[in-house]
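A single chain comes next, written as structure tokens; it is the form predicted alone.
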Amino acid sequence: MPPIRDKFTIHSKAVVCQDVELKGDITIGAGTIVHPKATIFAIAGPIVIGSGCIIEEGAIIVNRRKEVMRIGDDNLFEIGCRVESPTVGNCNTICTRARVHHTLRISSYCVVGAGVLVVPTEDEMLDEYTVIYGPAAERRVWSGRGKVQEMDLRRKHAEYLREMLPKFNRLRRGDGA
């Protein structure tokens, strides 16, 4: 296999730490934020993440797969998760520890709860709403209520961290570095 080659596109208002391990063919759209001690890994094709997403440290985003893995938009990667997803809707929420296997796409609105290990034996789409939790990753749909609540707190989060992050942490800026 020949070695992979670092090619970095981040937005000029994504704000991402210098000690972010980044791995291959990755975009980083506006407004997203990268913890300290994230990875991103397009091992096997790119990576394009969205804007206004939150990747806390810890996270692992791996892409094993040829097909370009999207994540989309305004969604909340929490500290210590793995997700392997090869699609990942808009506004969704993976827990602090939860692992995503490559086999599950995610849509837009769900939610994978904290410690939840998700391995589904064959490709799966989750639907719109759908919430994952507890040990035997049980589901339920989720009925929407309150969306609009989480979305404003999740923007304030953001801002807090566009504000704070620059101020105790080096950032890297596009195209390898």
Contents of the next structure:
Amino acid sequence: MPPIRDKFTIHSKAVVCQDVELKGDITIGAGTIVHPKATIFAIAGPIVIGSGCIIEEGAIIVNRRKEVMRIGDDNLFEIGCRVESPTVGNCNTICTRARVHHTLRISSYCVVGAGVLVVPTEDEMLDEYTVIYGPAAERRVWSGRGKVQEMDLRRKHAEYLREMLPKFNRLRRGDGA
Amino acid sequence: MAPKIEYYCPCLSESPHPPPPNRPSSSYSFHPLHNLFFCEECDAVRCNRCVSVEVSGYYCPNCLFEVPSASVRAEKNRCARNCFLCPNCRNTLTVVPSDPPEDVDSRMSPIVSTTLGEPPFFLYCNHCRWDSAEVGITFEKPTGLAAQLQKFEDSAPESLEFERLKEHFEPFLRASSSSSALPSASSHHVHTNPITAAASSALARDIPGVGKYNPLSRSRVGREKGAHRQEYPDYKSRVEVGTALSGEADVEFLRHLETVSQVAALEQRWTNSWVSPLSASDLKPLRIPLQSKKSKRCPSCRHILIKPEQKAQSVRFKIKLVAANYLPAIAVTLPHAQAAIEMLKRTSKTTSAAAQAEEQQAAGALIAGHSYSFHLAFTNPLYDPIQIRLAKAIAPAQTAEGDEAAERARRSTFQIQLPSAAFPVGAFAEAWEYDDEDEAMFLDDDGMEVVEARGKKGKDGRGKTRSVGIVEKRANVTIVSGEVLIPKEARGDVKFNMLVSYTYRSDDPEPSEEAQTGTPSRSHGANKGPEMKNFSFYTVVDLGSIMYREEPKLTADL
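Return the structure block for the form predicted in complex with its partner chain; the form predicted alone was the one displayed.
Complete assembly follows, chain above in first position.
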């Protein structure tokens, strides 16, 4: 296995804390916030993260496939979640301690509930506005009502973090070697 | 399976002896210590099965509003304020405003909206993202939802039917209840609402075979009731009963089902009082059912054992007579299992959690043909030292099969050896009052013999210390060890009943104030000098199952 060469391309407006474990070829877009103690491992292939995402503590984003793992804009990865999905769209919410397998592709406006383990046996693409909840990972389709307010809230959340995090945490700047 | 110990509650039975522990039915009489209460008047252990429970108050689990019992009946056991249950996942619903109208450049629109939000408001579940607009329920104002929803509820066919029934029977109820009551009480009856009148006349109904008890004027009532009975006209229901309940619509719906998830699940439907629709998309939000705070009483002397506080958000109790404050807590461990687990932990590197659990189970196994020692740790909750004496409970005579069979049975069951002498356990005191963890504190236990206690701190007692006696004495905890000998033919679980009796000896003779603090039995008069009070209870000790010697031991790959 070829050794993992670190290559980080972090936008100047992104806020990435010093304590984050990054490995491999990672691109982080504008306005994205990565909390301390998050983990982004691009082991086999590169990871591209869009703008406005919030990756909280303990979140683990792993790419074990050779293809590029693309994460869209305005996503929220809550504390302790683990995402291996090769495609994540925009405006999704992966709640606390949820685990998403690499066979699942997530489109936009989806919500994976807290603690949910989503392991489909074969490759699957979630429709837009799907909500997965409950211990048995039941699904239903959200009507989309309230999404404007939710995106509003997320932008406010990101703005607040962008202001507060640098005051209390050291930031990692630029490209790693 | 970790060894455990449970306490026996006689539950007001005549014989104090517990049932033999091997029977599956006897497990209901044994409880862990935290489930038990203690009645000071009767000096007895009470469990959840024998206490009498009564409701001490109702509250809504969401808004934590204490509902007075009069409103409970009126609101049909539901919260009257803005608390609703999501029909999909049974989480609490929140009231949210609708989205503001989208602009063309909605993505970069500035973050602005009125703090109150825009109407129409609707209910929204944060967990499964269900919202009430899917069933068509929206509100104009974010508060006072109950009133706004009242219109919907009142127009449901079931409640309309109920109202009509009440109206129909009301004049007859009034007439019959007013004629059967005393003249002085009749004025009260006129003011009751139809529900109470219906309930009271249901109680006064004729039951065939039982003589009618009527403390009021008898002959007059009999005649009048007979007269009234002929005057009941038939009731015409609003909807034809045949078609409404025939379920035609349900059958049609089921015929056109596409996925199973379209049918409402059982958990979603049974919270509703009325018959709810079959299809999952028709489920309406429910008001949150109220929960009650209960207080518990001793069944024989009616003394209150548990009384919660009135405030809904407080989890404490005004009166809390739990057994843990009176009885010593006992913990049972197998020292050989613990030592094996520690060794495995030190040597194994990266075993998964499941493999570790398996190893722990295998390490604690009791293999037939060996003998093991077990440790019992007694923790004294009283503020004075106690003396504990253990004894094996004598099982009541079982069916005699024959001498040979009985002899074989005796040979194949395990033998238990317990320390026979009484041993002290120190008094409970706050942590900062202990000088040091040495035994110089307990110098007042002079009249006590200790069976030879060779292994002092016997946590690593895998060696030859097989003594039966005190292992360790610390603050208010005393650990004693016993032995279990398992013959080769023994099978099953190692469970035995143990009688624990302890004596409380008050050191300073002040019975007026000290004797009542946590003593298990009442003091007799004002004695000078130390008084001996005695209490005993049965327990069952479960050490685990016996594993056969022939089976290969489950070892992890080290």
